[in-house]
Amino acid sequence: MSELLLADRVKDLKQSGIRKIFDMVPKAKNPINLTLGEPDFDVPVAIKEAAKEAIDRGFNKYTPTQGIPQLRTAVADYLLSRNIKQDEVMITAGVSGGLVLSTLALVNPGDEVLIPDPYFVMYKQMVKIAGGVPVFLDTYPNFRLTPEILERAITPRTKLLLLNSPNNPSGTVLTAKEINALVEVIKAKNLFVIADDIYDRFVYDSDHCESIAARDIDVLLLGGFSKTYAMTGWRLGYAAGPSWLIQRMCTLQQYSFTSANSSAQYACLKAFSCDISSHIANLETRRDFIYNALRELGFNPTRPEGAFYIFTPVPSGYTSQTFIEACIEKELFMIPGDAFSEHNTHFRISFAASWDHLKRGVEVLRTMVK
């Protein structure tokens, strides 16, 4: 009887493919964990000290729903340094919180939302929860969205495009030329864009990351502190966009998250002055290591240009699920590609892991291909 009470929106909602594997890790005796997108460096000392000070000074109460003014100004200044100017900024409970609020604010039942495939696991499910229809733009085999792919997918019911660059799971980073070509279609078709820029600092083959939010289109930018400053458990992000949307998202936040973490907001006033360049350089070295190792073993990975994942075809004879199951038997934990895709052909490695786990993982993969 109890299950009959469930709302339709959750009846077909499946457990996150990432969390399903991650929850298995503690049960292994000596696991090799290459699952979560979580930097293995620590939160910068200046941020930790600022958090302690904020707590001691009593900044433990509710903040304004939109976030403390000082942090909103700091975020706006950071975005201006990337040539991004939006009407308003709000602070969210992680980028995930921003995705929830923006999807609920924009998507009506039956609206089509364009999602390049592969995609972050949350996109598909959030669109469905809002009653929308996810429409997947197949970017295999090189994971680059082109104007032709975009234009073919647009119908009279298309509401918006959800774009993630640098991309999770593929590590693809759109170039200025590619973004400009997409913008021509977006303008012609009057599309709204949600730009998930959570990995904007993690680029390895360029000195900066282009953002579609810097173009003259209708766009909401989502960003955060979780990845850049290893603050995944602090749950702090931001949204920047037109006032008409930010204000509605703030109202939704009043009735859902209420506000973002108070002491974390004060601590993150120190974030933009923290130098993480050495950590990014270290991740680039790990990127090169895992990419070259996979190629040596006979895999055919696409070289990631950003984020900290590598998305690789499974060996012949496997699906993404059966390959991951075989790896788990050897206590190597990675994420099957169908968690991020309508295809069942790849697997994702997070190289934001310790050197020990990366090297041990390669040795397990060596036995798999033998």
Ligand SMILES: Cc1ncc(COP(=O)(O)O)c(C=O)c1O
Contents of the next structure:
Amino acid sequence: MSELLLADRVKDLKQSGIRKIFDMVPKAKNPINLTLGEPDFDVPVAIKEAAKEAIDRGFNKYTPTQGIPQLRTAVADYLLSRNIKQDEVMITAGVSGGLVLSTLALVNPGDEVLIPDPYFVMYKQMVKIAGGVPVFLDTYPNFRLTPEILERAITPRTKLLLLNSPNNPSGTVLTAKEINALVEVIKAKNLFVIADDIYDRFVYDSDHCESIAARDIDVLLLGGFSKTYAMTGWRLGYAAGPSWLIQRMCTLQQYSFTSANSSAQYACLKAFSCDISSHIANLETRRDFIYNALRELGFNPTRPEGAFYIFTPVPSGYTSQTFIEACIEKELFMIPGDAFSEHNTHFRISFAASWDHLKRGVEVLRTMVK
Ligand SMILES: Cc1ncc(COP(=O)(O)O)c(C=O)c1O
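Next block, the form predicted together with this ligand, ref. the form predicted alone:
All chains and molecules follow, beginning with the one already shown.
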């Protein structure tokens, strides 16, 4: 037997550009790791205690496919506090699980899915796995999606728009005004939207995060616990949307994930009352540090308003890969922009890293631009 046995849908599938770099880090002697797509703080104590208790009390079995009712209610209440009211909530295996279920439930072969570029790595591949056609909406150089860019890309084959704000990798956060302008096009064109709000708590220049899911349009909201409560390994997220879609996603979940992690669901009943504001304030200080340092070195980064990444053009003479390779030789690990983009011109730094790594990283970058 050989790889000829493999299905067509995985033949072109390559290891994610993030994983590739990630896997190289442990091989370095004294790596400076600015690759991380996860917070560097710990899971809040109340949630950890609740998880231990849930395991001890025997909550270790399958849960209802849609998730335990108490957590679905807690999520619905949280969403209401963001002015988001949807028919139904289901609990998923991370936002990744929600993305798998929703693309499989919505995308037919040949359907076009609009993806603002730069984008989270999974979007392009998941649309292709479902047989759809990713259509990239170029938002360079300032990474703001305008109604004009959106409208231009819509064709009779357009199925939906995949929107991520706060954005990974650019850190841009859509304002209420920008959302309103997009909503006009979305309504006029009767477009369905998947809103990936996983970074909704990571905003720095405002006290709350506007969501397109709070508007009167057809939308599926995906949200998660991974980033907010630093539990990327627990695999817990949620989807909220119209019943006709959530019900089919649940049926798909029955035949795939079965249910999300049981003890994590019980533990996260404590999540919404945990105060993470000091962590956000801490990240904001690091955001300011890295933004100012990059500018002082002559880079031209876009100032991140949310998430915990900064996306910056590489110095002239480099592509994103050659720049990252040169940095890796100096033990500085970051992610090349083409992992998130059809462009090959930027690199992503995660500032959810220790001060030591951030400061050492800046010193290596100083030697790169000398
Ligand atoms: C924009 C975006 N969506 C979804 C995910 C996946 O999150 P989860 O851990 O909840 O599956 C990530 C993780 O990096 C992300 O950046």
